[in-house]
Each structure stands twice: as C-alpha cells, then as structure tokens.
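Just one chain is shown here, as structure tokens, and it is the form predicted on its own.
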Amino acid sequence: MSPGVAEEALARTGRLVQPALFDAVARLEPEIREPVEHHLAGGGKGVRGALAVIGAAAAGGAERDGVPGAVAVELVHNYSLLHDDIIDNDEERRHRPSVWSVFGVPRAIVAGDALANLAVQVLVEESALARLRAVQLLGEATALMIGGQADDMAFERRFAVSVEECLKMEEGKTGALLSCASAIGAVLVGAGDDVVKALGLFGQRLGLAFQAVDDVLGIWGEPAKTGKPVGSDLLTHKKSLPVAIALARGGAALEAVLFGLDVGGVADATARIEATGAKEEAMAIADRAYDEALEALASVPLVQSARDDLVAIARFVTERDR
C-alpha cells in the first residue's frame, strides 16, 4: 500500500464527513461557534472520521452510514485538543494560534465542552438501537481518554514511570478514541460483535503505534514538522514512552538530569536518552502494535476494498517522518 492510497481514502471520506461536521458546528451559539471555527480552520487529516466511515463499509454497509459516528468522534477529538492546548500551555496548534491564546481560557474550555455535548446530540438524533450502542461506545472511549490524560498529567509530577504504566496511559489517551472510531461505523450498520471487536482492537493497537511514533517525534522530530519547540516534552517532564524506557534503563542518574533540565540541557538529555536505546525500543513497540492492528483486521471477514483502505491509513499514520 502506498501513501497515495491512504491520502485518496482520507480525501474521499473527508468529502463525506467535513460538510456534516460543519453542519453540526453551525448549531452552536455564535459565542461558541467562533472559537470552534477558528480551531477547525487549522485543518487536520481527519483520520478518526475516515476510520469510522470506512469501518461501516468494511462491515458491509455504505460509507455514508458511518457519517454520524465519524462526526461524533471528530467532535470529541477536537474537544480534547482544545483542552489539551490549555493543559499544555501550547500557544499554537497546527502552526496557528491555539484557541485559548486567541479567545482566552474560559471560552476555550466552554467551546470544548460544547463539542463534547454536541457529539452525543449528533448520535441520539435517531432512536435506533444501533445509535444507542454507538453512544455507549463513544462514552466508554471518552472516559478512557480522559483517564489517560489524567494519568499523563500525574506522571509529570513523578520521578519515574514504568513502561507498563506508560503504555496503559497511552492506550487510554490515544488508543481508546481510535478504537471507537474504527468500530463505531460497524456498530451503526448493525455488524456482529466479532467484527465490532476486531475493528476496535485494530484501532486500539493503531492508536498505541501512532502514539509511540508521536513520542519519538516529540524528542527527535523536526520542529518545522512537529509544530513543537525542540525539547518541549522533556522540559515539561512528560513521561513519554522513550523517557519511560530510558528511565528504566538509566536509573537515578538520568532522573536527576531530566528533573533538573533547562533549555540549555536539552541536547545532552536527548543524547543520554538515545544512548539507552530508548528510541529504537519505542519504535519496536510501535512496529509490534502496528502488526497486532493488522492481525486484528485479518481475524474477521471484511469487505476487501475497505480493509485495504484501513491498512493504508494505518501505514500512513505510523510511518510519518520516521
């Protein structure tokens, strides 16, 4: 599968999802809609929405059947981004001013809250049993995502976090919503539990692979591509996967370096982390999670063209700028 296949699938599904997403946002009060539209104008790949509509097709439905789920998942994802930027004090999102930096923290919080609420409204507009199942799935995923975010914040105050704790946090923070996105379209078309579970596992393992790659880029990526200053994750004491691996291998000496870190020490700290082999191990974890995602897809009968699109998107989001 070439990246071109994934990009075509993302563009095709975006033409389905984006108009419905903006139609939903148009219902918001003007005071809320303005910061939301500022945020959405920054674009984005629309991976979660694409997974939802392709998941519907993979389960034997039409892509359009997955649109309500796609919109709901995208709304929850964007609500989390609005709040994440406040938590992380990030003044930019996708190389543009973040919502809180333009409109202030209170409006950004309320805008995020409104998107979370709107996601549920989109799903409950019809009373079908499949819609109820979709709401339950989204609610469970959102709870796991919030729990993962809470753990991520708590880890910043700790000297060390085990690799197992870090992986559990990332499965919640990133994997849960990608799992929901991958399965919710199948739920909406009435697919059996085996298909829903397999697609959910695909998304969950893809989420872990995606986050592991993102963690590596957060330390070794180019700021022009990542949109983050060099060493920002290290300076805020984030216990990303490479850091957790390095701390497990480097012990107290590395803890002291990371917790006393200032801007001038970023290059040395980065080199020390890399010397433990943490970068390679994090990428190996990403590769294993990616393989597990594909195994999940292969475990149940799916429409082949949709399966191919899911594989292409999985490769696309895990091979970025390696």
Contents of the next structure:
2 protein chains.
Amino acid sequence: MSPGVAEEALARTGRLVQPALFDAVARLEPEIREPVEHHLAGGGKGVRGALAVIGAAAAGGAERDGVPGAVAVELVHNYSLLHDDIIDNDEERRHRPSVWSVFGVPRAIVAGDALANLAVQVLVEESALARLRAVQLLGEATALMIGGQADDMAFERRFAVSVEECLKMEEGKTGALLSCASAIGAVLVGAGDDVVKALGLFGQRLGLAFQAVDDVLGIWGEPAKTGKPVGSDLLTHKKSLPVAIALARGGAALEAVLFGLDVGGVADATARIEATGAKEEAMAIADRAYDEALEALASVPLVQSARDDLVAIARFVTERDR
Amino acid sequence: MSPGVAEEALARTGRLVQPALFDAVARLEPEIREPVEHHLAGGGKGVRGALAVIGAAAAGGAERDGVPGAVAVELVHNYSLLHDDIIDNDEERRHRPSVWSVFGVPRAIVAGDALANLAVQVLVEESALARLRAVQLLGEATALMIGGQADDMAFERRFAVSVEECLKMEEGKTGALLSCASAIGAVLVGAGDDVVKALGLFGQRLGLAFQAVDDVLGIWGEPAKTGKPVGSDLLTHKKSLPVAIALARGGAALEAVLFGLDVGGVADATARIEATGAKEEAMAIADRAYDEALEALASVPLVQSARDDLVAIARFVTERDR
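Next up, the form predicted together with a further copy of the same chain in place of the form predicted on its own?
Once more the chain from above appears, this time first in line as the rest of the complex follows.
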C-alpha cells in the first residue's frame, strides 16, 4: 500500500464533503457563522467525513450517498472541539486562537450548540427511515462522546484511574464518533446490520488506536507537531493512557510526583513514566486495537477499493506511514 | 373559564411527562446527571411538556402519545436554560444557585450538551416517519431558538434595536420552542398539516405574548416574584420589548441614559421608559399576540376539551388570571 492512498482518498472525499459542510454552515446567522468559519478555517483532515462517504461506497452505494452523514459527523466533531476548548481552557487550536479566546465563551457555547443541532437537521432533510436510523446512530455516538468527555473531566479531579476506566473513557471520547462516521454511510445506503456493525467496530477500534498514539505523542511528541506545549497533558493531570498504565505500575510514589507536578518537573516525570514501560504498553494497545479494526473490516463483504481506502486511512491516522 | 383549569391541566400532564423525563435523565452518567438533577429539582411549570401532550389529544390522539415530544421539548428547554445561565452570568435560577455556579462552567456546558442530544434520542427511540417529522420540527425550532439567543447577545452590544428586530429575536428565543411544543404532539399522532400548522402558530403567538409580559415584569415587576434583582434587565443592556419601543420613541437622549446606566439610575430610567408609553405598547402587543394565538386555535377542528385546556394554559402563562 502506497503512503499516498490515504492522502488521495482524503483529498477526493474532501472535495465532496467540504462544499456540503460549508453550505450547511452558510445557513447560520452571522453572529453564529463568524466564530464557526474562524474555526473551520483552521483546517482539519476531514477524516470523519471521509470515513462516512467511503463507508457508503464500501457498502455498495455511491460516495455521495454518504454526504449527509459525513456533514453530520463533521458538524458534531467540530461542535465538540468548540466546547472542549472552553472546558479545557485551551487558548489555541490548530496553531490559531481558539474560538472562545477570539469571540468569548458565550458565542463559543452558542456556536457549538448551533452546529450540534445543524448536524441533526442535515440528516433529517429527507424523510426516509434510513435517515431516522442515521439519527439513532449519531445520537448514540454523541451520548457516548459526551460521556467520555465527562469522564475525562472527572478523572482530572482524581489521583488515579484504572487502565480499564481510561480505555472506556477514550472509547467514548474518541472511538464513538469515529465508529459512527465509519458506519453512517452504510446506514444511509440501507446496508444490513452485519455490515453496519463491522464498519462501526472498525471505527471504534481505530478510534482507540488513534487515541493511544495521540496520548503517547502528548507526552513524548514534538510540540511543534502536536501543537501542544511540552508537558501540558501531565500538568493538567489528564489521565491519558500512558499515565493510567504508569500509575497502575508505579503506585503511590508516582502518584505523588504527578499530583504535585510543576513545569520544572515535567522532564523527570516523563522519564519516570517511561521507566514503567507505559509508553511501550500504550503502543502495544494501539497495535492490538489497529489489528482488531482491520479484522472487523475483513469480517464482512465490502467493495474492495473502498476497503483499501479505509485501511489506508487507518494507517494514516495511527501514523503507521511514518 | 375557571382559573383552576390551567393548574389542573399542568398537574395532570405533569404526572404523565415528569416520570418519563426523569427516566430519560436517569440514563445519564453521574458526572452529568448530578448537575441536571440539581437543575430539575428547582421545578418549573412544565408548560412545554403540557402543550405537547395536550396537542396530541387536541389532534384526536391520547395524551400519552405526545409524551416523547413532551420529554424532548422539556429537555431542549432545560438545556437552553443551563447554557443561558452561563452566557448571561446568572448565578441564580428559580431562587437557587444556577448549575454553573455550583458545578462549574465545564460541567454545565457538558450537561446542556447531553440534554440536547438526549432530546433527539428520545424522539427516535421508535422507527416511524412520524418520529422523523417530529425531529424535523424540533430541529427547526431549536435552530430558531439558538438564533434568537444569538440575536439577544448581539443586541446587548448595540445602542439600539428596532421593535421589529426585537420581536423577531423574541419569536425565536421564546416563540419557536413553544410553537414546537404545541405542534409536536399532533405530529406524533399523524395529524394533517393544517392542524400542525395551526397549533404551531398558536404556540408561536403565545410565546410572543408570554415574552412581552415577561419583559414588562422584568422592568416593572416585583423582584420577589420575578426572581430577578430590580433593574437587572436594564443594567445588562438587554434590549427587551419595552426598551426597544422606548428607544424608538425616546431617541438619542434615552439611549444615552440607558447606555451609561448604573444601579442608582434605575428608578429614573424606568420612569423615562414608562413616560414614552412603552409599557402600554408592550402590553398591547402581548394582547394582540394572545388574540392571534386563540384565533389560530379556532381555525381548525380540534377536540374541544383539549382546546379548552390550551386556552386555559395560554391565559395562565400570560398572567391573564390575575
């Protein structure tokens, strides 16, 4: 598989999804549209939209049949980013000022609310039971995503969380919407339950693999690439996967180091976490989740070219092409 | 019409809607459920839920057929209150600490997001095209409600707004969800477009009548009853209906008074607004909107006992029984 397949698929599907996304946003009034357009101008790979339209093709439909689902999952993803940046007090997003830091918290809240509602409106523009099924799928995924976000917030107030709790949180926060994105195109073209479920499992496992890699990069990655200052995850007491693993292995001594951490202690804390083998274990979890994602894809009959695209995107988002 | 009819209808429909509302909320995880239950414990008259189940009966169905719609509109109403209290920096709601002031802004944002999503989930629990139509109706109403909220925020930054702009804002912020509440029960029992439209217009006009009265009480009402400190609407530069009318009549001199207003100037500013006749004009607008609401109800065949309940609730929320 050439490393260019994913980029080509993202570019092709972006040409299909982006205009529909901007058309939907154009309906919003200026007070809401301005902060949304500021946010969307920051880019984003459009992975969720790509999965939705390729999922429609994988299930035997046309990519364009998945467009309402693609727009809906992109809207939900972007609404969650607007609200997450307020919640996490993040002043930057994609190397640009975040929406709340430019337009204020009130407008960022309302803009997020508007995108969440627009996602549902886009899905129900046509009256068909497949559309209703898509709303059911998106509703379940959004509930899991919000639950994962709530867990993430609750964990920051706790000394430690188990690896199982962390995995459940990440399956919700990241896995649920990627699962929905992967399955919603198949739902829209009327695919059977087995295909919908397999695509959903693919996206869910891919989400976990992506998040585990992202967590590792959050501690050991280059700030220029990740866009986050060194140690920010540790300093905010985020219970990311390597931290949960390290705490399970390092016990009370490591808990004390992380709890009292300041900027000067980040390098030492990072070394202590690494010494527990938490980085390798997190990568091993990512590898297993990635393998399970591919097994799910292989478990049902799909259109081969679309399956190839899905595998390429899975490699791409888990940074296997580097 | 006895003054007790509305109270009786609200109590009866509350016994139908409240348990379903609490069942839906019980699905949420504790991190989200706690702030929501704090908020719901503050009460609320349940007018929107009542309109939804009575609307189902008015269109020839049973009140219980409207329950999913009632729960959905109550969830959207309550999510908007959670977010509005953050936006308006209101530390109290129904004489109790608001959710954000007890649980913090992040949990109040997430709790609101969860309720918004739950509203849609409740509607699509059953796969039927009437449910899809209900989602369409709720999505349109929520978009108008958010647009009205955005206008309200934008207006606070402006010197003046026209009466027309103010009415449009209030039709969105208050009228849209009351319109949806009044029509969604009829949608769920498969009523025809004429009945759905008439009930929707009833709710929309009722919303405006209610908001105009509420705006008058916000300036001239007793703080003990309204739950708001004297002059708070004026001090936050809220462009409520009497203010918009007074500014149109009082011109630049009044603009200057309101723009530079502090607590000591509230009584004088209130007298100046009253001297323009803005209070009477706002009440006249409320009267016209109330009459239009009743005309809409009379324009289609409805089950008479349900129509009587709707009229009684309309009298009740516009304070005509006092």
